[in-house]
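In structure tokens, one chain follows: the form predicted on its own.
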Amino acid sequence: MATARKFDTLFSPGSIGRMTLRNRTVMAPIVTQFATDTGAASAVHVAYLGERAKGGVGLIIAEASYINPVGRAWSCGLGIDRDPLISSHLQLTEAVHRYGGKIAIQLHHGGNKANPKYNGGRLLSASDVADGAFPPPEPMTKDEIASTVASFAEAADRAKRAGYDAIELHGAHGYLLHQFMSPATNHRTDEYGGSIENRARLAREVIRSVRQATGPSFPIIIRMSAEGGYGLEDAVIFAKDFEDAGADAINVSQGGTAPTAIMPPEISPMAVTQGYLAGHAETIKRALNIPVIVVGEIREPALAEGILSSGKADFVALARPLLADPHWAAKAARGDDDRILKCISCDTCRLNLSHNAPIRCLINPKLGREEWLHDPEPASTPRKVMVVGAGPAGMEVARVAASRGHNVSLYEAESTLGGGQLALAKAPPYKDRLAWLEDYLARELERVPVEQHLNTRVDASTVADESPDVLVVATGAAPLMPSIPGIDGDNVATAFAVLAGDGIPEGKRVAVLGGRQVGCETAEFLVERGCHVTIVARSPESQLVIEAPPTYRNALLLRLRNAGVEFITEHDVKEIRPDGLTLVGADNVERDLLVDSVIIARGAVPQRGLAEDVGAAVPEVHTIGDSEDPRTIEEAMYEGTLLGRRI
């Protein structure tokens, strides 16, 4: 692989013991819920890590496996806890060293996070203080820590015997060792309580019984937080510690105990600052002599260099990124950074976990399905395809199309590719990252033979003078006008509008009409241009922003209370008047709200009138994204990639 010179230490060799990776990349460990429910991995497991291997990843860290059946916290999570799941582990080492990386397995005991579903309904932990989700954990006995000790070792030497190349502990994010570290939640007074030593002294048995286990030479590297229901202080100690044990690398990352100064609960995680680690993991890197890993928002080569030629950190950590292109490591190797598919951010791989479902990315359609969605294929004969809308679904069916040899022209009524549901979807506060996506679509289509007509809207007259062989009608959706009585008078626009920057009522006393992430977004757009905002929700609070990740949920409703935004949930409106409105609750009880503006933002209804126009005068039509019904851009990628390699 050739080094793209301004990325040199990026691309530079390094060494984790006496393990030497091609370049400092290291694909952090990230759960997936692609393993069997036996905790073996899958066929779907092993393509995914190879796919990631091939793209030129220097260290993949498989993700989190538990080390007994106590320890299991998620449905289909990966296993390490008996002899009959190596041969599975095989595979995925195998997948990896054929393209030439390294790969470590984390070992993983979820505490008082474990779900009770899963690993036979009982809980331990250092003290009985309840992760939330769960009841309160037992506190463990000193057989049981032992056990538990003796149980990562065991783990860690078939690992060894599996193939992989190191072994990772999970110390952060809230889990069993992290749970020992932080005060928060370790209340103990015996010697695994109280002192930082003591609060310390699981992880270290943990690390001299993997030692033990595996030999002198194998690399252990310990991930940890630096901060978690402690400061940064008390993380470099910790570290000390852990390379005194006998730890080959520490991986910093953040959270999981209690909340941190560093990650505010308000920040939406589209908002997070890049590299925002690289401070607390150089801080913990003064102290040691042994190689940090450094984790959090790193999308950009040219960041990730900065953070390594600075010395802030040894390598550099990559989970999401990594997951919405697996070629992150190649592209940027090569100089062809401006092709990575940057991840936004997003977390709506985390809501599919939260489902209990494999994870998905909302841009990279590919993700879990690489043992089957390949490269297109070169069509067998060429068609001529014409594509209306230049949102997510018809740019990708467009980019996907043109790749295959198929004649494609796309028509977009707005002045620039993205369509007006994009730029709509990255209008609120915080969601700038979307940009991105339209950004690598747009550069993307200009590499295909894509003729682009903007600017220009599409009828049947249109269509029939350019005689497509296959017409994809992509025009999105509009919003849903609800039957109220005075819903046609002045005072009322819609969130669609509104977003787009059509007769913003600033300064104003404001209604929003519907409690779902666009009415919560739209009402956040109206507060920081000085509105005061009531929602109105017909749905309880508990569904309020209910189909949004709860990372990214969680953060908006709590910016919108710290805002002063009122929310009456579970009333219908009765009326619309120029004055305000006249809501009515589930128990027929009327009440007048005063408001100067009303926002509707009650769903949207699919525009696939084109089609209906066109009949049968063009051989084929299809209908997507928010033409078929509306939906979410991770939906309308995936349709778009598939019809593409269809036609």
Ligand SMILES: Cc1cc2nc3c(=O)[nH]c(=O)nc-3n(C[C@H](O)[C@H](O)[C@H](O)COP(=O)(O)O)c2cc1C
Given for the second form:
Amino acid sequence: MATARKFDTLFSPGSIGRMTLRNRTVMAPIVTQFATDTGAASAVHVAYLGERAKGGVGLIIAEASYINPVGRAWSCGLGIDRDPLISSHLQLTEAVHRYGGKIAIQLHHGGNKANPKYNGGRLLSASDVADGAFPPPEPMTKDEIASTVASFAEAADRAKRAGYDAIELHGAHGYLLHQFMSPATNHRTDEYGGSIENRARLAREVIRSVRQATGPSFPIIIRMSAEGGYGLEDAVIFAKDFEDAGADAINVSQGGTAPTAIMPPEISPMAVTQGYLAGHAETIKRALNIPVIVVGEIREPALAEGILSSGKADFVALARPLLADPHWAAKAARGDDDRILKCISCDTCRLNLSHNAPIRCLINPKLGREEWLHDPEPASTPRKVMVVGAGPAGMEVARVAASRGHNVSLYEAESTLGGGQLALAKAPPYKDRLAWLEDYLARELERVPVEQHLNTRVDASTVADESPDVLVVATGAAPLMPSIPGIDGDNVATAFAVLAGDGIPEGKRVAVLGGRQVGCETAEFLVERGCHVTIVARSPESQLVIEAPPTYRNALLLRLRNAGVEFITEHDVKEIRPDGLTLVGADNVERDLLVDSVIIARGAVPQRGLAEDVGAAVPEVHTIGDSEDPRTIEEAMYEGTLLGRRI
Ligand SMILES: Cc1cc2nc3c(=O)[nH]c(=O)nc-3n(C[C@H](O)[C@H](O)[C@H](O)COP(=O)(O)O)c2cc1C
Ligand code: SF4
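Please give the other form, namely the form predicted in complex with this ligand, since only the form predicted on its own has been shown so far.
Everything in the complex follows now, all chains and molecules, and the chain you saw is the first one.
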């Protein structure tokens, strides 16, 4: 791989123990749910990690893998708890080695975050402190501690036999080792509790036993939280302790057993400062003689280069950025960093972890489909393709079809690419990173190229003039207007209109009808404009913003509450009056809500009139994205990429 001068440090080789890496990029571990229910790596896994190795990353750390059944936390998590699994792991390591990459595996025990549905039902931890919805765990006996230490060592030995180049121990994010380290979850009075030295004992014993099992030169990394039930000062002491116990590198992350000062609970995942852990990593690094890896919102090669060249860390770890763009490193190394599809931190990839489903990315439809969703092949017969609507679905289908040699023209009624849909999606607070997707697609469309017609409304006669072989209707969705008496009043507007900047009721008392993501985001948009907002939802409180990833949802709801937004749930609207609303509850009791304005956020309906108007005049007509069925950017990108390959 050619080295681009602007990222010299990033693309210089580096070492962890005796392992030399081709550059300073590390893929942080990511639970994928691509494994089988027995914990074996699948073909999906092999293709997924192979693609990342091909994309130039120096070291891949394969996801949290359970070292014994009681530590198991996910239905289709990777396991390394028994010898028959070695065969599938060998396929993973081979898939990475064939592209010149190195691969470690993260050894994991969930402790009180193991899932009783999948781990046999018994939860073990340092003390009886429960995590979230799970029942309180049993404090581990000394025998259970000893057998857990042995399980880590046996798993490490298996990993070495499976061809891994290194081990990472999961000592962060509130899992078992961290549960012992944190005073929030460790209330023991024996030699495993109390002082820092005692709380570090389990992790120390694990490092030593893994060292014994794997030999003197096998690299051992430990991941730990720089804050998480303890502060940075304690983290430095833990890190030094782990170095003394034989760790070859510290992978600095954060969070797990308690809210951390560095990540307040109300912060949107889309608003976390880029490289926010670099300062913490630097403090830890200053106390150590072994390399430090730092993770967290590192989206741009220039930022990564800055962290490394200023000596804050020795390696940068990328988790979600390599889900969004597996070729992040290769593109940066070539100096093509403007072609990276940057992760927007929406956290959609976390959504499926609690749904027994494989992870997916909002903006990269190939994630988890690398095995069959290959690069597009040239079209056998180039055709004239007309795409109407330059939202994500329209831009993606145009990009892929044009890259295959079709003659593609893209029409958009608005003045910019992205169409109305992306502009609305990125209007609410903290969502500006959606512009990264828009900019990426716009740049790629320039490259292929696609003929663009902005500010152009298309009807059947425009299509007749253009006379395409294929028409793709990607005109998005319109707001759904419920049939409520008074909905035509002057005091009523749609969330779409408000987010587009039309008739914002600045400083007024506003009711937003709808408690899903659009309703709640619009509420926050209005709060920022001085409105006093009440959200009226038919669903119960537990269903508010339910479609969003928990990290996004919880932070948004907390911010709304902190801002004084009121929620009236399980109420429908009987009538919209000039001075407010008549609401009716599940118990049929009516109540009045006095507001100046009413904003409708009750969903959307597809806009596919063009496809119907054109009828049989065009030989091939397709409807995709929201114009087929209003959903999210994820489905729009997926349908666009599939259709672009099929045309
Ligand atoms: C879907 C998902 C799964 C994750 N799984 C793991 C894991 O198995 N082990 C781990 O230590 N961290 C895990 N993480 C945390 C990431 O490794 C990383 O620390 C975090 O995403 C922040 O880095 P980023 O900004 O580069 O994404 C996971 C994160 C996500 C989004
Ligand atoms: S789903 Fe969102 S957060 Fe996850 S990798 Fe894709 S863009 Fe990033």
